[in-house]
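Starting off, we have a lone chain in the form predicted alone, written out as structure tokens.
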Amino acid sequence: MSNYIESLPSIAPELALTVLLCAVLVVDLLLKGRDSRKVGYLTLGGLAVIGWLLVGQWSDLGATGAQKRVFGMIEIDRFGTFFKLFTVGSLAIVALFVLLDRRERRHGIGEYFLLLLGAGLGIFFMVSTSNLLLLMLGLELLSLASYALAGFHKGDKRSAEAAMKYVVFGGLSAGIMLYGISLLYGMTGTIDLAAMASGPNSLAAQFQISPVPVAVAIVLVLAGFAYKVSVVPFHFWTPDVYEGAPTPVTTFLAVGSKAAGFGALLRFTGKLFLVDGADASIQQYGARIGMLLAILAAVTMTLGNLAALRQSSLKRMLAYSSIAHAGYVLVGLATMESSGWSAAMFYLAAYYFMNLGAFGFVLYFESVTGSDDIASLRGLGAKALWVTVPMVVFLISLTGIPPTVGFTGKYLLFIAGVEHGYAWLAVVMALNSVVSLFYYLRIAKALFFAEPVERAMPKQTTLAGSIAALAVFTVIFGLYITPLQEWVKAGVSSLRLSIG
């Protein structure tokens, strides 16, 4: 029992966002549904609280990253934390925005800020365990809260089919992960990812049995991860999703769900192929991943980008774009060494900021024309400056020009495929940001350069401002990267690869 309260520390910003998890539930109750603005407040605090023992946190692991494993199941090292600040900044705007959507309820929507603290908890705990069994939970902890996020307006058509449509394709993706665990726990006889790459029935072993098995298993499992970042064919449920949900929810499966499954999978292959001791076979195994990774990153990108070409609703476009995004992460899996995994991470570090802020535009701009529709947007370029040009920002960044951070982190990923040997997975996705610059420029086509339409545009002052906050620190880490690369190379260096 002593030990188990000595390791308490170390898992301090789970207790804290488990114990802000119950006051957001028990201060809902005592208002009864009355003024929700109170508890996004306080859900806004206690992140910040959380944010702030993650940052001691990472200081404490030390530059040398040291690592400890508490309960036997769950990784403190600097790699999860820094998913973890992830999840907790995406929380925190996306809580934000639910705060400021003036088509939103002010009454009664107390349940959203519980739903999106339970799903932060299972990200918690989905990327800082080598245990399948946490990590299953984890996954199916955030994947009900986002169900139930996603169907939100009930009374909604689109809403509730979103959710429904969630709920079947993620039922089917966890079932298929699950057997694929089963199959690795049958083989190997435990369900910790280190005993698997170097125990005595290590898949080494397994390897010399029956290679077929374990490509099933494993495939199987990154089945699962396909699911949950929308890699090609796994990606059929995310435009009607993404176009159905509210548009905070959106914004948090965009960005703090996807981040957090491509952590998982990091976390997931790396200490299977790729950590100090494993087993020489299986690390050489890793190396025909890393090939399947790069075959479908190159289709999942081609795909979502020609896909967003043909599309009129701002959500679908982005939702689209999303998918191709999450090809170009893929590139830096796909090398399979440290390096091309800092070039992943930086990438999704990026695609916080340009992403939380696209999102925070169609939201500025839904409760102005009561459409996602680009064509909507036709000619109100000049009367809401704060809001159209970080768009552009944005715009800029996401399809790779500089001085954005969307360069940069398009930059390092070319770097490292053609430095590892996939000089024609560079070639495609140099290719596939030309592509996506069309549909981009679409948007500020429309503000800008299209017949005006009268319309009153109310003042969103706060929304405004952060939109504006986001598209500056676009442009600050695209000229100064260097601390965003230190930070994301710290956590690279804490799953202690191996190789690179």
The other form holds:
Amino acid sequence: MSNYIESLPSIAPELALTVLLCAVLVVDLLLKGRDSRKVGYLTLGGLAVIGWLLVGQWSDLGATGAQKRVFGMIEIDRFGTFFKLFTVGSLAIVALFVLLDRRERRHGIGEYFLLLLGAGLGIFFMVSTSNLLLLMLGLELLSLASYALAGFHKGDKRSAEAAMKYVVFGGLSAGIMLYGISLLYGMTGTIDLAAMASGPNSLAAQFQISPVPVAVAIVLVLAGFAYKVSVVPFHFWTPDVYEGAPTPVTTFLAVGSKAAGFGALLRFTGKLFLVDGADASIQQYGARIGMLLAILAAVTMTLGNLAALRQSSLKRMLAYSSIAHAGYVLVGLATMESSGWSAAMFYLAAYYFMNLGAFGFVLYFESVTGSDDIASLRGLGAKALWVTVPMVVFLISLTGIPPTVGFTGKYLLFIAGVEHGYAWLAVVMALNSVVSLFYYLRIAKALFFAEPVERAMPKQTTLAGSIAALAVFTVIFGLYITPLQEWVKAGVSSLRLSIG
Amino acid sequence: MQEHILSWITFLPLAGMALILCVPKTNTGLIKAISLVATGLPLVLATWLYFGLFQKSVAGPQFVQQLDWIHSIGAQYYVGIDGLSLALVWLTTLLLFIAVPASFGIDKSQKAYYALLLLLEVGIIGVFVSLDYFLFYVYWEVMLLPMYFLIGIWGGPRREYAAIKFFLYTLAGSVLMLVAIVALRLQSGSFSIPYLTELASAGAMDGSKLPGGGALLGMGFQTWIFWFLFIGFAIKVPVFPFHTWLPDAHVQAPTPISVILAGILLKLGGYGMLRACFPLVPDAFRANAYVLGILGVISIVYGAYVALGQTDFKRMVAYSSVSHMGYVLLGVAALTDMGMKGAALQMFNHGTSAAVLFLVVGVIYDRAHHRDLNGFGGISQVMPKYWALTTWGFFAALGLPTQAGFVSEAMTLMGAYQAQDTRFQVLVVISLIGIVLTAAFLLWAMQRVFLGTLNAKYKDYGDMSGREVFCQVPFLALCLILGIFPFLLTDWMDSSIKLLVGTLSKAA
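Form predicted alone done; form predicted in complex with the partner chain now:
Full assembly next; the chain just shown is listed first.
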């Protein structure tokens, strides 16, 4: 019991998030759903406190890659803290978007924040556990909250359809993943990744007896992750859900939820195949998983980009673009080396700035034109330069053109790919950038090349300001990447992988 | 100031752009004034650098600034200038300075226009002064976006198509470049272009000079690096068969942007080959020099032949650029002192003569609002000043003796004829066809536009305004001065070019 209580400070951010969640629920009840903005402000304030706790945790952990294990299933390390900070950062922006969404009701939307925080709590556990059961619980918490969020506009047919599709796909892939986990448990008798990697009943031993069940189990679990980060062929839900869900929710799915999927996937593969002390044969097996990921990466980015070429809806296009970007991140994962993994995490950080900005742009113009059609943007470029010029920055960053963080991110992935035997994949990625330029520039073209049209623009200073700020960061981190790089390196090294 | 002069020249336009963004968009007078100052100051500094500070006898880079930039990937802020880049930097500052008054006729979103123009200048000068390949690549890409918008917003009717085609072509080329840059970096551990050149010329083929040991550039590796970089730059030049973006971009771009495109942006391709491609992979270059020579000759003849068939004035001039830039490739491929010097001169001289030609087209287009060569006639009667300047410009472009184009074309051809590889003599003979065709299309165009009976529609046209004359005269003067005193360029280039030829022709 005393051990239990001593461990509690290690999960202070999780506890704080839980308290915040309950507070949001109670305050919303007390307000009787009248002024939901207050709930929003409470959420933002609470997230700031959690962010502060996480920063404290980050520095407490120290640069040496210290690691604490609490309750036998949660690992407190800089890797997890990185993803938690990422989550808090994206939740804050998404909550801000909800508050600033002019098409959203002002009252009775307290659950919005509650669900977002619930999803956040799911992510917190997902990215820091080495226990498959807790991983599954975190994933389900995230998923359930996301289903409800996707269908938040109950009256809107598209929103309801999005939620329905999401539930069906999500339920299916959760089932697949759970089946994979049950196979792993059946073979090794444990649900702890560390015990699976070494130990007498290790996966390596099972692998020597018969490789097929191991392969089946691993592939099934990977399928669950692939669904979360929308990797081909588990991407079918993405465009419909992204299009139908309210824009702030889409933003959360594209940024927060995707990064969480990658965080959990990195820890899963790291702990199972690459961690210090793992069996040599299982490490070799990891390299083969890398090959599988590389093929998935190539297919995912190519399909995502090709499909995006034909979209007329901005949100659908960004959905396919987010699929393509999942492919880019996989390039880093596939290397199965720490430099590649840091590159993948760096790219996620880059993705944070440019994609949040791009969705902010969508939110802004949806309130102006009432649609997310690219054609509806025609001639509006000069009307809101504080939003459209940043959008150009996000677009070139998404394409991977300097001087933006998207370029440095892609460059690091590229180098990592070439260095670790995936030169062909790096070239596929480079060619994909050229393809993606075409559809990203369609937005710029619609905004600026068409004849300017007269249209009243509602004043949205805070939203425009936050979009512009994200653009500034996109450029700054494109020219000065050292801090970001230090953070992701510290994150990867705290996983204590056996690789260089 | 003196030791940082390159950074000043590069970033003054950026400061100008920042200032412009703070000016209300209705105050167009102030915006134009700022643009003039922000392009004029670099011109003054570049002139000072050219005639005052630069040491002609030094072959290597001067005014070097080397700072750590992104330590973890080894990128540096590493700039410097030598005889090869000096003239082009000066030409850039001049062209951009002239481009500002040449743009006074544009009245659509002027604030954005001048801001983008200044950003473009930053990118161009940045490429010319970069000695770090990462920095070079960043500047190279920074150029694309302003150019895309300048064509796409202020261009002609098919501007959207032309702008995206320009961007996609160039990006495809730069992606190939990036692949090669990364490969070079991983093999050698450095982005420094002088260091990579040194490695190559020190015969690092056996890998003896590498920090980590091992073979650096096997011939197979060199060859594909060479082609990736070459195609990246050849798209920019453009060399046949990568030229198809050029006519569209040129025709749709507004006049001042065409001037910059032909005058400077094409030179970036040629300069890139000389600075950042051939010296890094000299063996692959020598092995493929003849192929490059052939591509050069095809560009010369084919460009001129297609120009002959154009009815659109601007399209004709655009194809003439393909033809003229072919000499650069031929001269370089010959690998002689004379050919190389001719190629470097030709880059500069085409910068001035192409600028004149596009300005000439702009003058008549602003009045007639069409560019159909067959739709004019007898213009010389109403616009005598225009006729005089155009004639001068055409003669400069077709390489009449006393004009700069004559010197540089003659030098490239003579240089190519002297090449060790005697097959180049055949290429020289074939390229003579191009000279005849160039004379033919220019003189025929002159006849159709200026001579014959005056079309009644045009009888009220006013002659060139003072502003229009002011834009053309500096370039025409340069054509004449450098035609008579080519040493004003060659003296500055000599030592750098000797070094370059030495690097390239050294046997492995």
